[in-house]
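Only one chain is given next, in structure tokens, and it is the form predicted alone.
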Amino acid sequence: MNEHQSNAEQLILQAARKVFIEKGMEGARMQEIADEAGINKALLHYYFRSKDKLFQAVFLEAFQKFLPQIEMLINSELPFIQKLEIFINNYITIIIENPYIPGFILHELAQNPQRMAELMKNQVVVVPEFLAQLQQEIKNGVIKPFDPRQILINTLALCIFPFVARPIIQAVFFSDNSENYNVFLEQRKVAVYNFIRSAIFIEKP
């Protein structure tokens, strides 16, 4: 791929990200994305043959920015409790910056679960090491004897749910005020960490 093609793809991905955030996967139109990128629709289809392929590219781009951070974190010498705090902070941050991700995953799970499984399987290579470190912390008496998979899934669920259920939570608790809800999402980083820490870590006397 030459520099011109690379620049064109990045321009399209940037435009697509903006439209997907505003309209969601279902509401977005290829013509809108082309207009946002300042190109014609034929050129958009040249680079990405369908909205589905474009959405996958945007999705993977977001994950590929996040995964190196997590890999460095998992392989660092930081205490595990600090790793957990940074992981939660970074994970919620990436979803705040890419709020279409949870909806995309749910949509794909409903429409084509096998494809979603294959897509995610290739993106979560750090999970076994993360689980191994959790297991070691349990053996060391730092963490209560839980199934490490339950700990990880519970942590991810607590991070993701406010994004998946945003319309309901916002309507019930925030009178549909987006600004207040965005503050709540930032506060969620500390709330999830404190909850998980209290639930799994053994407090020393």
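All values reported here derive from a predicted model rather than from experimental measurement. C-alpha atoms forming the largest set that superposes within 1.5 Å between two forms make up the rigid core. Positions refer to the first chain, counted from 1. Compared with the form predicted in complex with a further copy of the same chain:
Shown in the overlay between the two forms, fitted on the rigid core, is a CA shift at residue 183 smaller than 2 Å. Once the cores line up, the CA of residue 112 ends up less than 2 angstroms apart between the two forms. Once both forms are fitted on their rigid core, the CA atom of residue 130 lies 2 Å or more apart between the two forms.
For the form predicted in complex with a further copy of the same chain instead of the form predicted alone, what are the coordinates?
What follows is just the one chain, with no partners and no other molecules.
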């Protein structure tokens, strides 16, 4: 039993991760995953019973990778300005490291909302306290009176969208040199923070 074979399960997961996230559930082929892992196709079914089970494992793992930061943004009791800066920095950093996961999750979610809802119902984050905190800071005159739900969604939108729309943005702005896009994304960590801060925070005289 050499190292290569012994961790076949890890090899499979790694290959499945790549293929599923790149091609999606419908586009992925079991044979391609097997090839990518350098093993026989039957071995996939030996470790994971079906394509669906393997997909579940990949999806949940991908989903959970993005949860902790969101939980921090929602559940921490720091002032919102501080939470926001930390969140945007960490979140964009994570997405840069896993640029295809957001598109993957959103697409599978759209394909089968009710099933994905079941997969995620143990993962739920509680938002009411978050909304209450924002409402409080609005009452305190720290934040302009925007709907807290809109603020949360805007924050996520600004972080996630450039990755979901990467091909078209790159074609428009960086068609000559795609490496510049990474620079652009790096700049976004501070740009997005400044943008939201400028939008919602009331400047004290």
